[in-house]
Every structure is written in C-alpha cells, then in structure tokens.
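We begin with a single chain expressed as structure tokens, specifically the form predicted alone.
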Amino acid sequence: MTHTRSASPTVLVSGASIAGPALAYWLDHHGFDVTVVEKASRIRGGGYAIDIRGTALGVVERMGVLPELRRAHVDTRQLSFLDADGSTIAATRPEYVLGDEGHDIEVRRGDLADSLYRLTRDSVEYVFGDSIAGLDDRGDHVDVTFQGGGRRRFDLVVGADGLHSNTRGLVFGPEEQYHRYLGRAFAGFTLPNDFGLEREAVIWNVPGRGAAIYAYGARETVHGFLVFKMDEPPFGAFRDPEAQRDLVAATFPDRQWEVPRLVAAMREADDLFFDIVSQIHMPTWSKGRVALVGDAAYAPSFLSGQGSSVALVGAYVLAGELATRADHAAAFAAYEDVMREFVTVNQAIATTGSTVVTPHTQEEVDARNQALRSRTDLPTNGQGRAAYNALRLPEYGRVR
C-alpha cells in the first residue's frame, strides 16, 4: 500500500489484536496519522470468550461500539464444577464466580477484534503480513525496518503485540527480565460439541491439574482447555508442537470424566495453542520514542480475566495523554502515572483468585468446593469488583 505522510504526528502501532486497533482508534480520533502493522495476514477471528468489565465498559461506550458488543454478548449461563470422579460439586451463574454485577460483556475475542478493525479500517493504514525487524530511535523520529524489507520513518512507535512482544524485545531487551511465571502451563484447542453444551462451561479439577470445556452455541465447536502446575516453565517445548502434546498427555494420565477424550482431541487438534500462565512486570513502559500498551507492557494473565479490559483502558489513556501533551516523554510519563495502580490491582486478581479455577493443593480444592457448596464468597468476588472499577476514565475530548 502506498501511503502519503501527512503533517500530523505519525505513529506506528505493532499488533492488530485488541490493544493495537483500540489505540489506533483513539490516536486517529485525536488527529494522529496512524499505521498498524500485523504479522498475520488478516484480523484473526473466532477464539475464546473474553470479558469487558468495569472501567473498560466506559471505553467501548465512548467508541460507540457498546450496542454492537452487547448484541454479540455470548451470555454464558452456567459454570459447573466437577470433582475428581466427574460428579458435580456445584452449578452456578458465572457472575457468582467472577464477581461481576451483571453489566459485563462477554464476547468472542474475534468479535471484539472485528469490531475494532471495522471502526478503524477506513481512516487507519493497516499493513498485514509484515512485522518490525529493527527500530532506530534517532531522538526526533524513529527509523523502522520491516521484515518484508521496507523502511519508514515515524514520530512514535507503540508495541501492542502481546505477551511475547517483539517490540519490547527490540527496545527493552529479553522477555525473561520482565516475565513473571505463575506456575502453570496450558493447552487450548477446539473439538466437536458432542457434549450437549450450550452457553455453559464445565470445569474439572484435581490438585495441580484442571480440564475445562465450554460452548457458545449447541451447533458450534467446543473450546477445550487443559491447565496444569509446573514448577519451572517448559521452555524446551515452546518451539516443538509434538513435545507440547507429549508433555500435556503425560501430565493428564487420568481416566476420569472426559479427560481421556480431551487429551485425544488435543493430540489431533490443528489449532492447538500452548503457553505458560504468566504476567509482564516492567519498571517503565516507554523508552525514548517507543512505548508499550496492553499485554506487551502489563499482561495480567488469563487467570485475571482482565487482559482485554486493561488493554482497552490503556489504549484510551495512552492516546489521550499523547493528544494532551506536546512532549511525548511527558505524555508517556502521565500514561504510566494514570495506569500503574489500575494495572497493579488487576494483575493481583490472578495471584489471589487463581485457586478458584486451578487449585494447586488438595486443601485449596477442598476450600474452593466448600465455598461453592455453601455459596459463601469466593476469593475473587470483592477484589475483582474493586479492581475492575479501580480507575475513573479521564476526560480527554477531541484535543487535536
């Protein structure tokens, strides 16, 4: 695509999942000239359900997509927790476990990504099938080299490219120094819905291991998950899908409930996604003319259920501060000042409430099960509600 540079400040955003297009929307809204580069050939659709809660609801409302997302709400109606032998401990509404107040939106990750893309595709330049190969911060601009061989100049660059951010690696160094492993690995995949599930999830646990299936519609494929405790990250399996399959299968020898079927489906799945459960903790989210947003800067992990919501809020704040302040360094500092506590309390959900879905020990299993049976408060409830709403959105308006 040929692109004519305008007189507006130019920003390159790396990543077109959730944080990237959201940031592109707000930057464009404030008068910036925005380019988004995405290594995939197109916006990735489908996928697991994500939640938009608390402060993030205000962001999508201001973007004008709240009605559209409410129509796409998948409305999970039941979570069933199973004991080791597959017997039901409790079946409950999701809000009891997640601590929401009935206002949350639950959508397929791809539906949110599609919404954000449609909102920005006519005013923002998207470059698919390419990625950043090199960044040279020259003080008054950034020279960017792309994997496809191109070179361009931008006023600012923002990495919105996820937990394993390429932008972060190029500018801030290896991931290991910012990575906080939460002691679990997981495998996600799809399989036929022969379970009779619709708008519900079923979760099976033994100490240190969990299996789950959930379905949107009765005629749609089921999402399967196998999550397990590991003291050290299985780095040797990251680049070897067969090693991943072997590791997961060996960790789940169980012959109870649907575990054997899930392991077999994992073996055959052509959409297996394997990773570790982890967070990103950084002392600063910017360096020179490069900044990070979303999981690239502060991934809270899927155990928090807040990755997309925190990313949406971060994109709104970063764009607003850049629009408000003439100096990018001051804007980056203000962005961190506004967001830091919100990020911290949402990351804490994963380490405090994770035993609800993935209890480590028999004591944790028993405590979780007793709370479910007696309908007493679960660890996430009060903390979750407070964290979801821990930031009041600043008013930026249309500044430029």
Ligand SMILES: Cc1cc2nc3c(=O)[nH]c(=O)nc-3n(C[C@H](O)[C@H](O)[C@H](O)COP(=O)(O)OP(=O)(O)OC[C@H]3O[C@@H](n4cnc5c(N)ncnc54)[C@H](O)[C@@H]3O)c2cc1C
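None of the values given here were measured: they were computed from a predicted structure. Whichever C-alpha set is largest while still superposing within 1.5 Å between the two forms counts as the rigid core. Positions refer to the first chain, counted from 1. What changes on going to the form predicted together with the named molecule:
A displacement of 2 angstroms or greater separates the C-alpha positions of residue 241 between the two forms, with the rigid core held in common. Taking the rigid core as fixed, one finds a CA shift for residue 91 smaller than 2 Å between the two forms. For residue 329, the Cα coordinates differ by under 2 angstroms between the two forms after the core has been superposed.
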The other form holds:
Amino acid sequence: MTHTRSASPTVLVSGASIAGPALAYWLDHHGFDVTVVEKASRIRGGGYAIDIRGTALGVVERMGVLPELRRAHVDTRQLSFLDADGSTIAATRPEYVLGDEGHDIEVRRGDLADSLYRLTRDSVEYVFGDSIAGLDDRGDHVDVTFQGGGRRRFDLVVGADGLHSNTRGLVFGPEEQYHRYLGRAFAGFTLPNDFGLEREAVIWNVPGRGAAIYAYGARETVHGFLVFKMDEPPFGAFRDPEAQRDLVAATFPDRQWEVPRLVAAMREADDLFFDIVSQIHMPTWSKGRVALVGDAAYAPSFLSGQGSSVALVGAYVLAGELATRADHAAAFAAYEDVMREFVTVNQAIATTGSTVVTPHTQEEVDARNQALRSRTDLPTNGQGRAAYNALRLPEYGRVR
Ligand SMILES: Cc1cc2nc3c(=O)[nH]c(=O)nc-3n(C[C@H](O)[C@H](O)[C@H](O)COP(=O)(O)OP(=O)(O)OC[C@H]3O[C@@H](n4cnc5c(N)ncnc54)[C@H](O)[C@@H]3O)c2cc1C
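Alright, leaving the form predicted alone aside, put up the form predicted together with the named molecule.
The next block holds the full complex; its first chain is the one shown before.
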C-alpha cells in the first residue's frame, strides 16, 4: 500500500533509549506517523554493556543494524572474581558464567541507543527535553499536554520510558503496585581506565556488596559498578543525586581492593546512573489508546541480562500487531498474547542470576566461590538459552 503521511495514524512514543527508537523504527516501517518525546536533552550515552541475544538478534537483523552492532561488539574475554581482600578466586571465559551462548552481541547501551536513533531520526520526529504532562484518552484519539506547555493530539500513545515510566504512572497509577523489588540498589558510572584492563571485567564481592570494573575494548575509560543489598527500596534517594552518592559511599566503607577508588569516582562522575534492581509485573500492558513497551511494561532487571533484548522484541511485536490488526484494541491484545510467555521466562532468569553476580549471604558467597574454584556448574550456566529463544518472531511484512 502506498504510504501517505497525512493519512497515517499518529503515534506518540515517550522515551528514546532502546524500546522507544526500536518501536519508532518499526511503526515508521509500517507507515505510522511517529513522534518520540524524550525528557533528556539528547540520546543518553552510558558506559555499561548490554547483550542482544536469541530472538532479539532477529529483530536487529531485520532492522539492518546487525553488521554495525557486530562492529561495536565489545567482546569481553575474561571475567575475574575477587575475594574480599582482592585476591583472585577465578578468572574465566564469560561462557563459563553465562552459559555457552556467552555474549552473542554485547554493545555499550549508549552505542545501541545511538544506532537506533540514527536509524530513525530522518523519518521520525524527535522532541528532546520535554515530557508528557497529561493524557486525555477521548476514545477516538488522545489529547496530550507536554511539560513544555505544548498540546497535541495523537491516535495512540506508547510509554517506552523505562522502569519508572511516567506514562505508566499517568495511565495505570503508582509504580508500587507493579514493582517487584529484588532487594538491591546499584550505581553505574564512567571512570578513567587507570587499571590497565582491556576486554575484561573484574568483580569483587563480600556478602551483600559487589564492586566491579568493566573494560570494554582498549578504551580510555572503564565502567564502574557498585551494587548492594537493601531491604527496602531507597525511594527517598530517587530524585536527589547527592543523596544517591551519599548512600552508596556510606554503604561501601571498605578499604579493600579498588573500592575506595570506585567510590571516589562515583562521587565525581557526571554520568552516574543510580537505580534499584527491580522488575515490573503488570496484569495488562494497555488501557484504551495507551500501551507500554520495554522496561515500562515488563522490566526484567539487569540480573536477567535481558532488558534490552526483551525491549527490542516487544517493540517489533507491538508495531507489527498494530500494523496488521483491525484496530488498536485487537493489536494490543495480540501483542500481550505473543509476548507474555517470553517476558515471564526471561524475568525468571533474574532469580538465578542474583546469587552469582550479587550474593547476599556468606553462604551464597562461599557456594559461588567454591563452584568457581572447582569449575563446577554455576546456577547461571546454560539456564538462559531456552528463555533467550523462547519466542519465534512473527512475520508482519510491510503492510501499509
Ligand atoms: C542512561 C541509562 C543508563 C542505564 N544504566 C543501566 C544500568 O547500569 N543497569 C541496568 O540494568 N539498566 C540500566 N539502564 C536501563 C536499560 O537500558 C533498560 O533496562 C533496557 O535497555 C530497556 O530499555 P527501555 O528503552 O525499555 O528503558 P530505558 O533504557 O530505561 O529508557 C527509558 C527512556 O525513557 C526516558 N524517560 C524517562 N522518563 C521520561 C519522561 N517522563 N518523558 C520522556 N522520556 C522519559 C529516559 O530518559 C530513557 O531515555 C539504563 C538506562 C539509561 C537510560
């Protein structure tokens, strides 16, 4: 069918990280007229690496970015686990910890976001530095007001605005009811590579606290990561970066290994990313003319290693269903139908991942270290493959 812009259904997408631009790509591909609003002033970079695996590889391949992502592949070759005093327990290939699929494609999150943005920026309208202030679903369209004062009308609105989704809050109510807290908070940040590390990660653990340095290629910077057990989510720290820095520093008084250097770098970092480790579980991902995709709807948490992959697949399916179903209600229902089981099995991975990456108790630390020393199976070993590939991508063609 010939594409005529004026007759195309209009969709507002909130959030330009992974799910947002991927959804924008597929909606545009199917002939929708897409606007993406992002509260940050530009696409946000970010040093840590994410994996694209299993079913999600098919999505990036169909988008034509697989060769570019293969070039950006950070190719981590070694993971070293350290004892409290910084001595090495074991240095292994990532495959030993992650299972034989290892890192199919591992790219810096910012590189993926940037690549998806570049792919779509000429055909999709991006509005940076703004956010949805109010949504009024009128039945046959949605009236949207923006923080910046603008007002516009769209046929559909999709929230791709992450774990603490603004769209979800406006349409489905407070986060608490959907939020499954996994008992940890973390801080990620960039620091100079004064460690001589290359294509490797070094992970230090004591019960309830973990510190890690990830060196992606021979770059001048590395990614620092501090993760810690907290029984209650630190809600008070969310809107206050200084409170976040104080909380992390107070939780890591350790004078061992590179922990003091990491804490000092975290204090100075201009790209600090602080969050809780949690998942989103919702009974339904749409209401009227508004739907959610990616972390906003079904965050699996970094303990699953599948946040970006699930978001990519969700974006592909949601756009495809919107393009092929009679109306948005049927499309949203089909999107849930196709995605629900895939989401469930990938969220389940987080439970096994937790005792390997961030053991809480001395017993968990000892059991993990014992397995590492004797090279017996870790709980994560091989458990992901079925989940990563649990969905066969539907074919939607190019329909409008
Ligand atoms: C800068 C950054 C760093 C991250 N670091 C980590 C990390 O260290 N560990 C980890 O496990 N996960 C991290 N994540 C989350 C990870 O990228 C996601 O789990 C995964 O990629 C799924 O992507 P998503 O697009 O659904 O959500 P996200 O990647 O969270 O993207 C949500 C997007 O929505 C935007 N947004 C939020 N609120 C609004 C609003 N009101 N209006 C408009 N836009 C809004 C955000 O700025 C962001 O661009 C990070 C995300 C970002 C943006």
